[in-house]
Each structure stands twice: as structure tokens, then as C-alpha cells.
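Shown here is one chain on its own, the form predicted alone, set out as C-alpha cells.
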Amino acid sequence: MVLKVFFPSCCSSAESGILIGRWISEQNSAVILAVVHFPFIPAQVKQYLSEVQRVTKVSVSVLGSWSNSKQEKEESLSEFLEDLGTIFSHDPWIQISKEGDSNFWSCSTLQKHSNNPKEEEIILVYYDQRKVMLSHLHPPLDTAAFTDHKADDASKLAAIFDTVAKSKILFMTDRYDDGPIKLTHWQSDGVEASIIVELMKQASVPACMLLTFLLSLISGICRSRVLKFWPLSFLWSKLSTCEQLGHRLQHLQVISSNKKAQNHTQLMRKANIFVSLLIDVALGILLMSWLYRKNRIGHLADTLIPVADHVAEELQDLLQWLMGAPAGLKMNRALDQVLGRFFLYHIHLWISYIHLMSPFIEMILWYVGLSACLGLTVALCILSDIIALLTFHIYCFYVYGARLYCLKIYGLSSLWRLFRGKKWNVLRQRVDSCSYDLDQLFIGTLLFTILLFLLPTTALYYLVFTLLRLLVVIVQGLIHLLVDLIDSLPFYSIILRLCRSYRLAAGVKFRVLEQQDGKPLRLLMQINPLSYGSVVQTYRLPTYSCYPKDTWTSLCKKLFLGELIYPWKHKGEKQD
């Protein structure tokens, strides 16, 4: 049977001593965590290991001996290391020795309770203890293609990573401590720490308390009854800006929460939200500084009114074209004139409203520009709402045309069933047979003829305004796509993958260091980082915008029947 010994590369130059770690009997593997140097008292070592085992819940024990003789290996030291196996009752007793500056290592096992000891094949695997401890092993995303054999290998590998990660308290002592036990591990030369990080931790406590108080105050105002009245509740549910502010308010509550993250996923979620907020606010401040330079807001306000007038003039020309003979088509003149004048009157009202608001446009844009300090996503949502307000007349045209067209389509389908002697059963939601008298058939034929000949005129207006509405919806959809990208993209995880790829591990690979007869096979374990696509898929933040689940077939069916196509962003629905 093959015995696998995972040895930390930081201990390869350690002085002689005993090996402490965890024995995984299911895998016939030993995970070495540290080396205890001479001199030491065995009772103190056992007491120290029992304390570590109580805190970490990891069965840490003495697994064997380590010999690193600078000169030729002494016989007395060899006998002493073998005698240690009688004090520390572990079977098998692992003996690893390094002779001088040689690259050749010897590794053997001593079976205490076996009558017929067999020489086991030993594989010595070096691993970077710091990287393994700080990394997090991710399960595979494609579980369908994951066989039972691969799943077993992944569970074995996870046991090794968990052993090193849970033994963090073992690595908090260095050689400068005055304790009776001296250890060699990845932090034996000094515990890794940062003064800036410690100062930020101390300063974050009062900052989080203040932020929590402010957020609770804002949340209380948002939950008050004043905002539940009809005008305010309607605006809160329809405006993208209000929805985005509520979404960011929840993010701030998650960050400022005093509750400690229970696992790696919650910790990464908090970090991703924090970095996403920082990047969002930084981009918003850059946008705000660009807007307030060189009087760009004034130029934007001066451009907005001519653009609105130009759009209104183009719509008027379009309606005049529809009221004539569009593309040589013969329309119903009376209905054509009624619809054209109705829509022209709406455009006239819209132009009057725009010119009435023109003196205040620059002041409104000036205050709207200040909202960019809340983040680029808030500024983009305000832009989407401004586009919705500026194109409200197009939306009204679309709704009028769609309702009129839908009424005629359903009227024609109902009258067509009348010709065939059928009717729609509302209670059972099906088509049943029905007998009609002569008067009903005559009235039905008359109405069917009228609706059929008026349908081309209505369909033409509906087609034109549906295309205009879809153009506006596409622009708003692109804006919301950018907002969702900023909200959901795990920036911290991506930066971590870029700078410290070993922190996000997808697996490991092994490289052969030495393979010689009579010597243990020596391998180097290296961490395979998670791919960028898997990082985004694993740590993507939830958003509050969802896109239509309708297929292209159902969407075309809605357009053909005249059912309203609402904006692609639906409020109040959470998408993971």
C-alpha cells in the first residue's frame, strides 16, 4: 500500500526534531504541519497538542521524527529518534532524514504493532503551507460530468486543505516566543501582520456603528406610512433610481452588520459588495468631476431642448406621412385622420410642456449631477428615468395603438368563432360549440367586415409606434445591463484571482522532483487557480433586475396579438 506524506517545504531546512500533524487513515496519508525542535519535554508536547486539538477540532498528534544533520548522520541520534516512537504511540512511525546539503532524502516507516511488517512504498509530497492555508478549494461547477472517482479525489484533497486551514492557531507561535516548545512552520520567523490593516480594523468599529445607526434611521423613514400612500408608492415602484437606492441600501446594511461571516462564501460576498461600492462611488465621482468642468452641464441643457424639438418634428413628419398614403397603401381615410390628429395633439402638448420646463432644465441637471457621488449606477438609473420621461409621449402612442389593435384582433377572433358556430367558454377556458340565430349571424358578419377593413390602418399605426417603443426599450435595456454588470460583478474576487491566484483554488497538480530507486518519490504539489469564468459564476452578486423569461416565439406572439411589452427591467424580483 502506498503511504503519502505531505511535507511543508518551509520545514526542509528545519533542525532535527519530531513531526506533528494529522494522520488520515482513510487515505493512508500523513499531513505534516510543523517540526518540534530539541530539547523538549514529551509531557509538555502532549499537553500542547491536546490544547491545539481542543481548539481546532483536528486530531493533531506526533507522527514521526525529522533528522537534518549538517554532517554525517550520527548513530546515537538515529537510535534516539527511533526511541521516541516508544514515547509517542503512533503507528506507523514515520522517519524522514536529510543528509547534509544533499538533495537525497530518506523516508521510512516503523510498524510497532505488526508481526509481519511490510515495506511500504512512500511518496513524499511537498506543499507550500502558506498558500494551502490561505487558499479555498472550490468544488467543481460542472457536477454532471463529475464521476464518482473524481469526486472521491476531490474529497481527499479537501481533507488536506481543511487540515492546514483549521490548524491556524498552530502557526501563531514563532521562534521569538518564550514558550517551552519551539516550532518550525511557515510563520516561525515571525507572524505575518500589517500595521495598516490593524489600524483599519480598529477604525472600522466606530465607523460601522455610525453607519449602522444612519442606515437604521433611513430604513425607518423608508418603512414609514408616509411612503405607502399612492403617489409616493407608485413612484418608488416605477423609478429605477429608487430601486437602485434601495438595492445599495441593503448592500450597506450587509457591510455594516456586526454579525461575523460564518463561512468563506459570506466573507467573499461582503468583500465583493464592499469593493463594488467603492468602485461604483469612485466612477460616480469621476463622472461628476467631468460634468462640472468647463460648464458641461450648461452645454448639455442647451442641447437637450433642440434635441427634444427635433424628435417632436420628426414624429410630426412621420404622422403626416401616415395620414397620407404611406408606401402607396390605401388606408381608411376617416380613421386615419382621426388617429393622426389625435397623436398630433399629444405631440403639441408635449412640446408645450418641454418649453415650459426649459428655464429649469439647467438647474435640474445641476442637482441631478450631484447624485453621481452616490455611484455611477445611481447616475445611470437617473439617466434611464430621464429617458423614460422624455419619451413618455412615445409610450402613450404605443399604448393607444396596442390597445386599439388588440381590441380589433380579439374582436375578429371572437367573430370568426361565431361564423364556425363556436364560442369561448370562460369558465372552462376552452372553445365549445354553440348555435346562433339569424340576427346574431347578421350582426356578427357586419361587425367582422367593419373590423377587418379598419384593421390595416390600425395595424400600421401600431407597427410604427411599436418599433419606436422597442427602440426606447433597447436603449433602457442597455443602460440596465451596465447597471447590473456593476452591481453583480465580483470585483474583489477578480482582483484576488489576478493578484493572488492561489487564494481561489480549483485543484492541484503534481510535479516530479526526484525519482530514484531506493528513495521515496518526491513530488511538488502546486495549486491550480480557478478560471476567471468560474470566479464570476461562483461569486456573482445577486441583482434586482430580471429579464423576460419569454422565448422569442412567445414575444412575437405578444407583438402579433397586441399585448403590451413592458420594459425589460421588472421591479421587486431578485435574480441570483
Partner chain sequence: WQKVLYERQPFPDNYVDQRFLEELRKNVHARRYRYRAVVFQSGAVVQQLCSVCVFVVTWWYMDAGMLSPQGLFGAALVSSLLGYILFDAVDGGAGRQESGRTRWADLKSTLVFAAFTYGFSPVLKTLTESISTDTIYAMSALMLLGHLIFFDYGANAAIVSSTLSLNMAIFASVCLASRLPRSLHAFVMVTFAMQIFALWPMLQKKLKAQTPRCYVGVTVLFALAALGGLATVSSVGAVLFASLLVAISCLCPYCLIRLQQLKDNIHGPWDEAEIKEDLSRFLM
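What we label the rigid core is the largest C-alpha set whose atoms superpose within 1.5 Å from one form to the other. Numbering follows the first chain given and starts at 1. In this text the structure is predicted, and so the values were computed from the model without any measurement. What changes on going to the form predicted together with its partner chain:
After superposition on the rigid core, the Cα atom of L470 is displaced by less than 2 Å between these two forms. Taking the rigid core as fixed, one finds a CA shift for L438 of 2 Å or more between these two forms.
Could the form predicted together with its partner chain be shown next, to go alongside the form predicted alone?
We keep it simple here and write out only the one chain, dropping partners and molecules.
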């Protein structure tokens, strides 16, 4: 079988010594973590290794010898190195030697207790220790589609990454430390001496505690009984601003908790939430500064009333058109007049209400605009709520029209069954024949005729108001989609993928380096970063997302029967 040796590229110029690392026997590969230089005492080395093994739970052992001679191969050194093999018993004992500055090293293994005497093939794989240590290997997303073969590959890689990542403590000892053992491995450039970072780290703990205290206070107030009375609780559940604020409160609680992140996913989640909040608040403050400059709020308030008036006027024109002969359709005149007048009166009420509120609009808008500093998402939610309030009369008309139409459809279907002499059997949930009395038959047929001939009129009013309502719903839905996007996009992960792409690894790729006959095959292992799509998919933040509740067919069926539609479902709502 082929023997794979993973050699850190930072140790290529190290002085001679012995190699320590982990031997993975299932894959017949050796992961070399560091080089221990001469002189050393074998007993101390073994003690050190057992300590490291206890702390990191990685079975680190002496794997072989490394000789880096500037001149030609010294025979005595090689014998000495072979003898070392007997002291540190490891099967197979790997010997790597580099002559001068040549790139081609010679590797050989010493099999002590092997059955087949022939030479094994060795593949030398160089890896960047720092990058492999810092990166996180992502398992493939669709594990169901994988065969066993690929799953094995993934776990092999995971073993190698794990080995390097868990041996962090090994990398903490410095080359210049005065200890019994001198190691060569990846070295950090020294602890950052930046004072600001240190100060921030020190200050973050009390800041977190303060934030936690404030948040618990706020959530305690929110949960108090005062705010749970019926009209208020209904209002809170309908306003999307409250939901968004609650969502952000949850986020704040997550990042201000004192517990350190246990694993990679939690850490990324915290970082994503933090960055998302920052960006949100920054955009919100930007929006606020734009709004309050040059008295734009005043202009907005000034144009709001004329816009509402204009909308009401358009509605009135529409109703006048419906009361005539719309599109050449034949409406029942009497019913037409009744419905038209009813809706016109409603519009009249609405206009008076708006005019009553007009002196206070500017002040309300001014204060409401201040809340944009809580984030762009909050501002967008407020906008969506304002739209809902302004088009409340359209919603009312839709409900009236829908209820009338629904009543008519149910009446018609029931009376149609009476017309044919059948009845709906509630017990068996089917249509059965039934013998009706004479007066029942008569009155039923009369009502059926009346409802049938009045159907076009009601249906037209229903259609018009449903279309208007769907328009408003679509606009609100778009705004909510935007809010969702800002909420759930993992900004920190995307920035990480841009700047330090090796941190998020999807796999590795191997580049074949120059080869020479007789020398082992040399490969360079490079990290393959995760694609942007998988980054977003893996690190998406969960939201109270709103997505369409019904499929197209059920939506059409509801529209046809006149049932009220609420197309967007929020995660917290109970299912019907």
C-alpha cells in the first residue's frame, strides 16, 4: 500500500531531528506536526508527548527521523538516525533526508514487523500548517446523495484537519523557549501587542453584563401583564414592527450572554448576529440622517395627506364606474346602487378621519422617524405598518365584499342541491337524496333564482376589491422580504469568505510538484474554500420568515369560494 506523509511546509528548512506527529493506520498516512531537534533525552521526549496526548486527546508519537544536511550524506548520521528507530519503537519508521538545497528529498521506511519485504511507495504531501489549523472543514451538504466511497474520503480529510486543529497546544511552545525540548513548527508572530484590542477584550466582560441586565429588564417589562390585555395584545400581534423588535431583542440576548461559544457553529452564529446588527444600525442611522436633513420629514408629512386624498378619490371614481355599466356587463341596478352607496359612505368616513388627523401627522412622523436609529429593518417594518394603516379601508371593503360573496356562494351551492332534490349529509360527508316538503321546495327555488341572478353583481364587486387587496399585500410582502434578507444574511461569514477564504474549507486540492525518478511523488495540499452559495446556506440565521402559506391551487380555490386570504404566514402563528 501507498504510504502518505503529510509534511508541514514550514519545517522544510528545519535542522535535523526526529519527527513527531500522528499515525493514522486506517489510511496508512502519517501527519507530521513538528520536528524535535538534537540534543534531547528520549525519556523527556516521551514524557512530553504523553503530556500533550493527555491534554489534546490526539495520539501524538515519534514517527521517524529528519535529516537536513548541507553537504553530502553523512553515513554516520544516517546510522545514528536508524538507531533512533530502535529507541522510539514505531512501525513503520519513516526516514526523510534532504541534501543541500535540492527540492527532491529521499524518503524510506523501515518496517520492523512487516510481512512483505518490498519497498513501499511514499507520497509526500506538503501542507500549510497555520491555514489547516485555523480552517473549519465543512461536511458536504447533501449527505444523502453520497455513496460510501465519498463519505470515507470526507472522514479521512476530517481526521487530518482534526489532528492539526486539536494540537494547538503543541504549537504554543516557542522555539526560543528554554525548555528541555526544542521544537520547530508553525510559529505565530508573537502575541498581538495592540493595546486597543487588549482593552476591548477587558472591557467586553462588564459591557456584556450590563447589556444582559438591561435586556432582562426590558423583556421583563414586555412580559408584564399590563401589555397582555386583549386589545393591546391583538395590536402587538398585528404590527410587524413589534415582531421585528422582539426578534432583534432575542439576537441581542444571544450575543450578550456570558457563555463562551462551544463550537465553530455557535461562534459563527454569534459573529453573524453581531455584524448583522451593526450593519443594520449603521444603515438605519444613515437613513435617519438623510431623512432629517433639509426637513425631509416635513415634506413627507405634507405629501401624505394629499396622497391619501388622491387614493380615496380614485376609489370613488372606481365605485361610480361600477355603479354604471362596467365593461358592458349587465348588473342588477337596484343591488348595484345599494352596494355602491354603502361603499361610498365608507370612503367619506375615511376621508373625514384622515382630515381630522392631519395636524398631528408631522409630529407623529418626526418621532417615528427617530426609531430608525434602531436599524433599517425596524424602519422598513414601520413603513409596512404605515402602508397597512393607510389602506385600511381597502381591507375593510375586501372583507365586506368577500363575506357577501362567500355567503352567496354557499347559499347557491346548498340551494342547487335542493333544486335537484338532494341534501348534504353531514354525518356521512356526502350528498344524499332527500324528499322535501312542498313549501320548502317552493321557497328554496325562489331563493335560488334570486341568488343566481344577483351573482354577477356581487362577483364583480368582490373581484375588484380582491385585486386591490392583493396589490397591497404584494407591496407589503416585498418589504417583508427585504427585511428578511437583511435579517438572515450571514454577513460575517461572507466577509470571512472574501478575506480569509481558507477559514471555510469545503475540501482540499492537490497540486503535483516537480518529480524526479526514484524520489517519492510530491504533492502540495491547498485548501478549497466553500462556495458563496454554500456559505449562505450553511450559516443562514433563522428568522420569523414569512413565506407564502398556500400553494397556487389552494389560493385559487379560496379566492373562488370567497374565503378570506392572508397569504403570508409568520412562523410564530398557529396553523389553521
